[in-house]
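What follows is a single chain, given as C-alpha cells, in the form predicted alone.
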Amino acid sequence: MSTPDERVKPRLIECIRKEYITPNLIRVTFSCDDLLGFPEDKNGAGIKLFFANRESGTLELPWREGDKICWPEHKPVPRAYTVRQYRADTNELDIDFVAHNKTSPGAGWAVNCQPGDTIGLAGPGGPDPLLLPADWHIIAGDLSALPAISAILEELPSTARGVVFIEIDIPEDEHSLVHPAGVEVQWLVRAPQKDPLPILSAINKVTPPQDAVSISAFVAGENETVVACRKKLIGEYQLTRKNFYAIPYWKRGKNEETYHNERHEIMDEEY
C-alpha cells in the first residue's frame, strides 16, 4: 500500500463547499486549522488522499514513528491526487475529481459529499517544477490530468509557447483554461473506436518552431497513452527527465491497489 508524504504528516480537511466544474469534474473545496501554513507555491503538486475504510466506514489516519508507517487497525483508502489551487488569504485547498465512478472511494467521495465532510490529507510532494523552463512545450493528458496542467499554465510567463492536447470522454467537459497566447489549447473527444490513442495521434500532426532550440513537455493520465507518448518523445525530440515529466496516473481496467507497482515501476524507468 502507498505511504503518506513522508515530510507532511496526514491532516483531516473538511468540504466547505463543491462545485462542478463540467459534467464530469468536480472542485471540491477545503478549510479547516489545520490547512494553516499549507504551502503556496505547490499548485499541481501530488498529494494523497486518506477516505474512509469501506468495511467499517471508519475514519483513521496512518502515523509515523520514527522511520516507520504506523496504519490503524481500520486502514484508510489511499488515492493520489493533485493540489488545484491553495489560497493563503482564505485558507482554502481546491481539489478536482474526475466523477467517473459513483461508488469508487474518492470519486464516490465527491459526488457524495456534503459541507462539513472530513477526509485525510498527506503531501504535498513531487518534482518541482513539473515543466522545465523551454523554448516550446507540449503538456498533454486526459481529465485527471486536468488539474496538473492548468496549473502550470497559469505559471508560464507570458511569452511561453507551446501546445496542450487535453483528452475528454464528451464534448461538454471542455471549458476555458488560462494560458499564455503564445500556448494552443486542443481539447481532443475520445473515440476509441477511430482512434484508441488520441494524444498521440494530435503529438504525431505538431512541429516545433524552426526558432525552438529547447523544449520541454509534461505528460499525464492514463497509463498507455502515457507510456507511448514517452516513447514518442524520447525518440523524436531525445527528450529525458531533466526536460520530460511523464506520469501515468491510472490505467483503464485496475484500480490504484492493483495498478501500483507497475505504475511505479513505469514511473521509476530511466530515459
Ligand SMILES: Cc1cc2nc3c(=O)[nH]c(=O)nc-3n(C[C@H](O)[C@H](O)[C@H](O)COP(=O)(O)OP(=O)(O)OC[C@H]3O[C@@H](n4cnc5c(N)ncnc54)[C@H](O)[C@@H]3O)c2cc1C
Second form
Amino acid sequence: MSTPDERVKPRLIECIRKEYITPNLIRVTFSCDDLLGFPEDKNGAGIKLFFANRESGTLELPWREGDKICWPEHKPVPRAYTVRQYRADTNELDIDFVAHNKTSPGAGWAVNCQPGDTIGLAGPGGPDPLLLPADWHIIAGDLSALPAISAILEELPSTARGVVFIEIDIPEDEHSLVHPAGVEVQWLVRAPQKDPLPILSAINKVTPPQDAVSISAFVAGENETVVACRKKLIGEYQLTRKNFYAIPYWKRGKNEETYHNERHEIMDEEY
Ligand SMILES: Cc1cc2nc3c(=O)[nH]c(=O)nc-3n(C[C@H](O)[C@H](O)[C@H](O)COP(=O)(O)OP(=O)(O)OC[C@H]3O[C@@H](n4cnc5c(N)ncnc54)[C@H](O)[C@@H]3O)c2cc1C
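Having seen the form predicted alone, could you give me the form predicted in complex with the ligand?
Below: every chain and molecule of the assembly, starting with the one above.
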C-alpha cells in the first residue's frame, strides 16, 4: 500500500506496448520501476500526464520538496488523463488515449509513441467514489470519458441497474464493454447537423424505473454536452455534487491551455 506522498510523486513511466482498441482509441501500456507501488484501487481515477516542453523538446519532471512542487526551467506540458487499469501482479498501467489529433501533446504523443518512449505521471487523484451506490444510474460521456466509464461499469455490483450513453464520431468506435446485465449501454454516433447534443437527447427520453428511490450519475466529456446534461439532471432529479459527477474534460476548438480556467470555473460551481 503506498503512502499519500508516494501517490502524488511524479513518476517517469515507459511505454512497453500500444494497441488500437478502435480507430480513435489507443491503449498505451506502461511498465517500469517508477510504477512500483502504484495503487491498485484507482481504476477510473484522474491522473496528470507530463509531455515534453514545446520549445526545448525535453522532458523534465517537477519534483517535491516537502509539500512544495518544484518546476524545472523547461516545464513539461500537462494533460489530464485516466487510469484505465493498473495490474500490480505485472506492474502494468493502461491509459486509453483518444486519437483525435496527430500533433497535440496528449493525443499526438499516443499516436506517435513507440515502446521505450517515456512521459511523466502525477496522481492518481479523485473522484472517490466515481459513482455513488444507488438504485439506478445514469452514466454518459464520449471516448475521453470511456476509460472512467469502463472502470465504473467493471466495478458495479452485478445487480446494478441503469443506462449508459456513449457518444462516438464513427460507428467503428463502438466496442464491447463489461457491464452488469441490468445496465443498458447505448452507443450514439455523432451527427451534429441532425442533433448537436445526442447524449442530452437520450437522457431526455429516459424514465427511471418506478421503484428507483435513489439515483446517481456520472457525466464527462465535451464541455457543451456536460454543461447541458448537468443542468438537465440537476433540474430533473435534484442531483447534487454528492451523487453526481459532472465534469467537462475538453472543449471543441480550444486546447487545454485556453480552456483550463473555464473548466475549473465550471468544476467549482456549486450544485
Ligand atoms: C479528469 C480528466 C480525465 C481525462 N481522461 C482522459 C482519458 O483517459 N483519455 C483521453 O483521451 N482524454 C482524457 N481527458 C481529456 C483530455 O485531457 C483532453 O482531451 C485534452 O485536451 C487532450 O490533450 P491534447 O494535447 O491531445 O489536445 P489539446 O492540445 O488540449 O487540444 C488540441 C485540439 O484538440 C481538441 N480536442 C481535445 N480533446 C479532444 C477529444 N477528446 N476529441 C476531439 N477533439 C479534442 C481541442 O478542442 C483542440 O482543438 C480527460 C480530462 C480530464 C479533465
